[in-house]
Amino acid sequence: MKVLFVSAEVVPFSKTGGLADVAYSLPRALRNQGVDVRVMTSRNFHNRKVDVVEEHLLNTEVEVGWRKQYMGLSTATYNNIPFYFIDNEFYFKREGIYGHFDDGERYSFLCRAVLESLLHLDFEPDIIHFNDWHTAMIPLLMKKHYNHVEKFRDIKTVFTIHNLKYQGIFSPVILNELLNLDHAEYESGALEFFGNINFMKSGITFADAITTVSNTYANEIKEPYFGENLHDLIENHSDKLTGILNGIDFEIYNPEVDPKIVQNYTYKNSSKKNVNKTHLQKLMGLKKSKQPLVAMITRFTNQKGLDLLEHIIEELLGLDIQLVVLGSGDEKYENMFRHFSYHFENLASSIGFDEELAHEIYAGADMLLMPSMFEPCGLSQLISQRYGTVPIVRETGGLRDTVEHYNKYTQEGSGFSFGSYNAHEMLYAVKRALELYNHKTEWRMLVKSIMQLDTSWKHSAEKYKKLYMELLE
């Protein structure tokens, strides 16, 4: 079985969240299994991790309405993954990924160009497996411009939907002046939206299978409240919607081999990790205590809950713990984490994103705070409990999916969580694992066991490959 996974971004080369933490190891997990996965991205430069030496195959044109853009075409392997680069400067060699004026047309090009490159490639694939708004063109594109083309009659199409809030959303223009279609999908509705094209749309309605990143958010999507304004699409295909939950990477995330903390460790020397608070209260200059540290490693938006913190965020320092804070986004809410940092002294705020730092505060912290308002997976409840740092979250989407409540009589469970979306109720929730955390052996059970729960993609890579599978019979 092969299979093309494309995506906007994927580590180690380019990467602004989850997405491309899964473009990377969902493929590898993939790869493990047997199937022959190879990943398509855009060349980006401003943020690769890594060097890599390229193999340079071709260069060619791709037709953007009037125009021919240039596209080049290189690959490299990575830890036995290939990897197909399509480049162009003009459109590529940005700082960010996303957010430019002209995204409309950067990624009408890169659905179209992978299409393109497919025609020069030996590769022959069964599947092309293609995430969110960026890619979603790219079934309706290859019905319309290469239905012709002997290779492309029997390939299936998988969409993933990562986030339903960021859709691409267009003027109808751009249906001519840079995808090369008509206006029939526009006027048939399979692409309008409130007078506009949705490519996001685009591909829930021409992709053989959709597939999203938690049961809870399979389901929560079709309503109304998380639905955004697609909920009746989707459940108008809700036939061919699978929720499939994500996974974390084993190697990537192992407190015992982890070279980014000063500490390894394992669930049968869990006291170690004190090693790691120690130095990360050191590293963020907060005083050396045996006080809860508690994090957040997360997107300043409303999204993440961010506005529940604000309405408690006094009283919330007012208990008996260190909070540590890393992130970026919204300007009200990095000024609000600088305001109380210099206020608070057991508040600690880093605004920014840093990959090594966030290992540190994996490791160091004693609980992680995820109160979204939606989530449709999210990773760092995963890695937390990978480190034994013990999730407290909001009940949506895969956070409920991951993490049971913790029942101080069976003493069962893998966090703590919380079901309104309501400031106070989330200060409840980190009351009771404030609770348990006074309990030494109750809390140490509990930080064992979470240790050992498999969240790695072997379960799920075998759930896509079944899929697949079933495309093809």
Second form
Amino acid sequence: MKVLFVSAEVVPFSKTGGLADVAYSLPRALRNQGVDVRVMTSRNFHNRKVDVVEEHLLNTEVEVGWRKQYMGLSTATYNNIPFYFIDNEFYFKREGIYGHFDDGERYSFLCRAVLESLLHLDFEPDIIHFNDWHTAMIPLLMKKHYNHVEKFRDIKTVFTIHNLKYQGIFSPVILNELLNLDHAEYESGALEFFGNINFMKSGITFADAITTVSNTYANEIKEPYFGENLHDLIENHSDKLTGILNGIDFEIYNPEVDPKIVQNYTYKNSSKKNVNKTHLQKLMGLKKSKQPLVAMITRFTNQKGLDLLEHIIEELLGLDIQLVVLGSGDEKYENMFRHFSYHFENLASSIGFDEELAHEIYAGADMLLMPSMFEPCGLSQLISQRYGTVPIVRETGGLRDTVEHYNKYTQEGSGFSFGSYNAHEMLYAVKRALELYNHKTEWRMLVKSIMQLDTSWKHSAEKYKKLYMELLE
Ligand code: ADP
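I have the form predicted alone already, so could you send the form predicted together with adenosine-5'-diphosphate?
Now the complete complex, all chains and molecules, led by this one.
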């Protein structure tokens, strides 16, 4: 079985969030299960951390409305995964992967270029698995522009929604100007969205199967509260929707051998984690202390519950804890952390994206706070569990499916959680975690048990493989 996996970001070449982790680790797990998966992405190497030798395959041109734009295609193998890189320096040699004024054009180009490259490659996929809005025009473009080509006729498409909030909404003029589609697509309602066109809608409507990254989120997005105005459409297509939980790469996130942390450890000697805590305190300019160290590693958006934190931050910092924050995003929150770091000596924040520091925090913290308003799956809580850092989460989406609230009577659970999107409920959950922290034996048992959870890709990759096979039957 041959699968082309398409994503706008992929570790280790580019990353803004969990999508990049998945685009590397799911194909890797599928390859271990005998599926010939290859990953295609734009050649945006701004946070590229590895050196790979690329082989240039071809130059060609891609139709973007009435223009023809240059496209280069190169390939490289990294950790046994073949990657294809679509190159156009005007579109992709920029700071940041998204958020440019011409994202509509950049990702229209990417969708078309993916299909165009298949005309030239000797790789003939049975499945194109595409991810989030950036690649969501692929099935429609395939039907409209490539149906006459033999090798495209039997290709099935799988669309994974990693976050429904970001949909790719642009003026209808791009239909003709950039995608070479006629206005009928707009008139039919298949793409129309409050007078604009919506890439995400195309993915949902035209893919042969849709997945999203947890069971709970798969159900939530059929409801108006989580459905981002697409809940009716999703409900209508729910017969082809499945929730498959994300996993994490157990090689990248492994405290036993992780080269990014100062002291390796396993669940058998988890007390060695303390060396990482002391190191982290020093690194972040906090005083050496036995106080519980709570961390957040996150994009600064309302989705991640930062407005809850804002509400009670002084109360939280008034507790006997230290707080470490790593992230970037909304200026309002960047300034909030700068301000409170200045006024509270038990808060240290690092504004930016820093992969190395993220590992040091996962290893050095005692707890990870993740109070998301909604969370399709969430990877940070899974990584933190693997490093014996107890997650405190809100019960939504994938957080609900991966963190079971600790029961002090049965001593079962894998973290702490709270239900309502309410700042004091969150604070109360933190306090319950702090209370257990003082019971050293129980705390140590909880740390050891979450470190042994199997949140690897193995089981979920099997589910994707099964889904591919069903589509090809
Ligand atoms: P999302 O994809 O919504 O941002 P996830 O929890 O699914 O959230 O994935 C976030 C990923 O990005 C994790 O691997 C996390 O460690 C990483 N991450 C988030 N913010 C930062 C940052 N500022 N620096 C380094 N890594 C980060």
